[in-house]
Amino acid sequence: MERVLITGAAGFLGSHLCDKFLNEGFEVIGMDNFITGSVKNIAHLSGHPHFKFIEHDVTQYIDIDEKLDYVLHFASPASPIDYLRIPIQTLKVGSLGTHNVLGLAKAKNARVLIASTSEVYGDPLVHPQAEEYYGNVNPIGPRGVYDEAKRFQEAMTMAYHNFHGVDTRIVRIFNTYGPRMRLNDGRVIPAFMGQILRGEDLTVFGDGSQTRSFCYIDDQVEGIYKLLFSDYHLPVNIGNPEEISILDFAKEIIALTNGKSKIVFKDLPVNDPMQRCPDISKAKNILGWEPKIDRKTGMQQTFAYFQSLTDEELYDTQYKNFDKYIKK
């Protein structure tokens, strides 16, 4: 059996990737330090004969005894609340963590896929965003720690590819949603659904004219899987190009959930992107991939997951795992 290491395995995306590779017949080593991940996301894998978990911070040296065929680097805080509260750790996992993962892949002669993000485009001046666009990023703004960590991560990955000959892949992930999202992570889907379930008003920033596009987790995982086994080493956008304004999306969520919440408006956060929509031409042409799950179906499944949360989870706004990292 081929073996894959997945960092960030207890996170939203990482845990679904563990499921995918196990279902495809791989041995999976999951790695996470639980700074934003949750044991709950991988609890169902406990005792699985082909799953091994290592609790470890990837910004520290990574030592794996077993042979590795593939490494997927998905360890990173990934929401505004995360990288505003733990900015140093966000920068470290994108730099030191990526360096450690690439060094491990080189030592093991393993193919490595690095999880980048649509945030490398910043507040884009080009729409939709194609991979050739260099972006419009404020390196010293409040979002800079995440945006620049991911941009540096891409640069280091290409350096390892070009200088050391490491077999690399880079996925630029656009807004993805589905079961196992953290309710309190500050992103728009869990924020809206949490507010609906708690009977609160929905908070829209600015006038709500800013746009987003949302890709369901199953589609995202399939795109990542196809990219890993392609022959393409430059960045590829994986996301859903169906665009919607945040105001219209708030109305859609209220209608979908039969909610009675009102919409309230607050000031737009600094450097919040006004448009976010992927050009997925490369994914279509190179990978033969495009999203299949429509937003209504995906949102229904996601809302059902949030409805299953306990009251303690629903009203939990604490960030228990952050404390030991904040001063690092």
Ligand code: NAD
The other form holds:
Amino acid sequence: MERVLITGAAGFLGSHLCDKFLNEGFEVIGMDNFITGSVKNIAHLSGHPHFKFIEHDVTQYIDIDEKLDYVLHFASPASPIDYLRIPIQTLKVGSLGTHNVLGLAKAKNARVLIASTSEVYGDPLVHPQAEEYYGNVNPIGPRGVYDEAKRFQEAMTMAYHNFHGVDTRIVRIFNTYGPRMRLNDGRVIPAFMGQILRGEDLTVFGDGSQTRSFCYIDDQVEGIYKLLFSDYHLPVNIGNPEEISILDFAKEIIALTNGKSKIVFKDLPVNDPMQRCPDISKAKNILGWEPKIDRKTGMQQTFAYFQSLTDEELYDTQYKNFDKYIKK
Ligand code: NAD
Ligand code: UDP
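Having displayed the form predicted on its own, please output the structure of the form predicted in complex with nicotinamide-adenine-dinucleotide.
So here's everything in the complex, that chain up top.
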């Protein structure tokens, strides 16, 4: 059996990737330090004969005895409020963590796929965003800790590819959603759905004219899987190009869930990108991939997941793990 190490395994994307690789017949080693993830996301894998979990902070040297065929590096806070609360950990996991992951892949002669992001394009000046666009990032703004860590991560990955000949892949992930997102992670879908379930008003930031394009988790996982098994080492956008303004999206979610909530407007966060939509020509042409799940279906499945949470989870608006793992 081939073996894959997945960092960030207890997170939203990482846990779905663990499921995918186990279903495809791989041995999976999941690694996480639970700073933004949850043991609940991988609890169903406990006792699985081909799954092993290691609690570890990837910014520290990664020691794996077994042979590895693939490494998927997904460890990193991903939500703006997460990386604003833990900015230094965010910079470290994108830089030191990526260095460790690439060093491990080199030592094991494994293929490595790195999770990058549409945030490398910053608040983009071209639209939609194709991989050739260099981006418009404010390095010292609040989002800089995430954006620059991810840009460094891409540079480091290309250096390991070009200098050491490591077999690398880079996926630029656009807003992805689905079951196992943390309800209180501040991202727009859990935020709006949590507000509906608690009977609160929906908080639209700014005037809501900023746009996003939302990709369902199953489509995202399929795109990542295809990229890993392609022979293309330059970055590839994976996302859903169907774009919507945040205000229309809030109305859509209220209608879809028969919610009674109203919409209230709050300040737009600093450097919040005004437009985001992937150009997925490369994914279509090189990987033969495009998203299949429409927003209505994906949202219904996601809402059903949030409805299944306990009251304690629904009202846990302060994420306890931050206090547990952060030493000031
Ligand atoms: P998430 O917060 O649910 O998962 C991240 C996981 O990484 C968590 O389980 C967390 O505990 C773990 N982690 C963080 N720092 C770590 C460290 N130092 N050592 C070990 N584990 C650590 O977020 P997600 O949405 O699943 O994002 C996963 C990856 O995908 C991230 O790299 C993120 O940048 C990227 N990404 C996600 C999206 C999206 O829309 N979900 C978009 C762009 C990029
Ligand atoms: N947003 C909002 N209300 C919320 C949370 C987010 O209007 O309660 C907006 C946010 O300002 C951004 C968009 O929704 O324009 C997507 O935010 P998210 O945090 O999900 O991710 P981003 O794409 O900004 O990284």
